[in-house]
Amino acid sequence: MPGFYRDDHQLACDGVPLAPLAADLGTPLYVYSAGTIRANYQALDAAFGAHPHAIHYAMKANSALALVRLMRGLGAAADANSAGEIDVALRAGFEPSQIVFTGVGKTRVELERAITLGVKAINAESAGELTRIDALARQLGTRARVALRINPDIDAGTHPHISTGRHENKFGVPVDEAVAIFGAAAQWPHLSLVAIHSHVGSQVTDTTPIGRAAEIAAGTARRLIAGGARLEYVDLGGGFSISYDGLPVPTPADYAARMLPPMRALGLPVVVEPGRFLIGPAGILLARVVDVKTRSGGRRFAVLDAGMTELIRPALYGAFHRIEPLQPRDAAPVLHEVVGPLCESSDVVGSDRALPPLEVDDLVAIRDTGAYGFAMASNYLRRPLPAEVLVDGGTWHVIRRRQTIDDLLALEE
């Protein structure tokens, strides 16, 4: 059975124990189900069923080097953030005309790289961007491939920290702008506009905002068609949600049934860029309790040895995360104030969660961390990121030994 399952009433991952790993490795721990991580990838390919796709993973939501190698196997295509995960996505063996360059604010030297490879797009966030590149693929001796990202201006309904498709957020350039731009594309002779690019949010539980996104795409590409442009593909981004309470989430075929439509009438392949979808689920970070205080009323206060340096998610956005023990006691639940190690009040990973009472050296496991657990974790007081671990059809193997005081003071004199 892939994914994490109650095994005689133990918390398992893909046919391993969890509660040994945690034993052997310690804590904080990350693990991931490679089954679950194939099981989400093919259930996203089936859903584009016959229509030409590809499916660019999202590297910033989890860029582990054995887990993008994971995703290359797959079949996936690889959407990189920066010129560090351009080079994460070369060595796990991603050429670069399978990589799409994302980012608001890419600095020259990392124009330069994308430029110099030849990735398959960088995704251009205004027209001073679209000039810079020219000027570079000038002095390169070459011309670079560019795809013009579009705010199409629709509240995705998803938390403000990651919302990307309104007027107001930082991202792309509004429609009309874009068409002007395309108009005016002989002023960059060093380049080629492939594609339009949009992406309206992050955790999108609906998908009325996701069909609404891929018609006004659509409708774009079909006047900038028009105008004469040579588009090979139209971007749509991700924002496939999962659900991080048990609660159903729009399936991938859901999200496909409003995304494809308007793509097939005008008969241009599709790039999705999912994350969270792929790899969220396939995650949880082990915990160990290392103190309990009891409060008036009952309420008792469970402190971890993880905190927001592990998983920031809670602190940043108010995020939810279920929580379980690993070996659940026999005893009525009492609400428990679920927290971190670091002298910070936002250090919270859960609040009034009903759990059987917890006590010292029990362990727990945070659900659904496998996107921006990691990717986002820190070394704020001096902490050593945690190791992280895949498991695959019964066995496991460390991807990410646990960093220690000597790897954090490495590049200090």
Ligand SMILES: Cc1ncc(COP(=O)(O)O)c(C=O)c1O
Second form
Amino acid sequence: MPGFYRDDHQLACDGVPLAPLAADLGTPLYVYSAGTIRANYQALDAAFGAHPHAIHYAMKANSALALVRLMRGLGAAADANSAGEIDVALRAGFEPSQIVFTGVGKTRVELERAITLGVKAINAESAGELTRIDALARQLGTRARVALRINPDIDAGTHPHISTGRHENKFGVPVDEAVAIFGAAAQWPHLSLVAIHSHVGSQVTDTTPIGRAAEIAAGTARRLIAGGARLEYVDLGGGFSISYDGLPVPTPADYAARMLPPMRALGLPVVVEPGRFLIGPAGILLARVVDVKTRSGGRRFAVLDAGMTELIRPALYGAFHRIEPLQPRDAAPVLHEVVGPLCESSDVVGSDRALPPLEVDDLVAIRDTGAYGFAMASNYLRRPLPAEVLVDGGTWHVIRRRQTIDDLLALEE
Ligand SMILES: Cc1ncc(COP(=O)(O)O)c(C=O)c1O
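Please supply the coordinates for the form predicted together with the named molecule, as a counterpart to the form predicted alone shown previously.
Everything in the complex follows now, all chains and molecules, and the chain you saw is the first one.
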């Protein structure tokens, strides 16, 4: 069975029980379900149906080489956010023509790399960046393909830290400025302005702003085409949400129903850049309880061997992740503060969680951590990055071994 499920009360993934895996490989441990990744990719692909579309996997969500390869095998293209991610995409087998390069502050070195490779598009963020790309393309004796990111001034209704489409946010250029830029395209003779790009936020659980952003992007594209622009596609970014708490969220079909009508009327292919939707629910973080203490008043702390170094989302955004014991105890649930081992009060994995009383050495699973989990992990306190395992059809592979202290010191004098 693909995904995470209980088999005789034991948590398993794609046919592999997780407790023995954690005992074998140690914790903290990220485990990914290939079956879930496939199902999520196919659901999204099917939602866009016959309308010409390309799914560029947003590698920022999780750029493990094996996972990027898996995405490629499914038919995805790539959305890279740094020169490092471009290189991972190439090593995973993507052609430069399958890579879009996004980023609000690209360096000269990164731009040179993208231009030399000839990526599908550099998603440019400002007129100043266009000028820099044009100058580099001239020096390199080529023409760079560019998509201009518009800022549609839309409140995506998501957490302020992952909301990117408001006027006051740093991303893109206002629509009227985009139209003026295309009108002045002759000043950048070494650029091909091939698309417009928009991304209004991540984990956007309301499809209305997604639909509004698509309408604004299509309306802008129509104005640009009327002015002589030769657009090849419109890139509507990522933002497809997942359910962290088990409550319903919009389906890929719900998003597509909002995005596609303006694109059909426009008659251009659509590009999307999903990260979280594809990989978030396909990942789980396994951790072990290393201490338990009860304060007077009954507050029970369960201290894990994983915390904000392995999963920063709760500390960074107050994000909620379900926490489950691997082998449930037959005891009445009590409220727990499930915390990490770091010397930071923000190092809380989950507050007020009703769980059967956790004991030292118990294993817990932190759900839906495939996206922005390992990718945002750090070596704070000299903590080695955890190992990562990919499970597929009853077998598992370590796709990244646990870091050692020698790895950590390898670059130091
Ligand atoms: C430009 C851009 N595209 C795509 C994504 C991926 O978003 P998500 O993981 O919500 O699909 C992001 C993430 O913030 C982004 O900034």
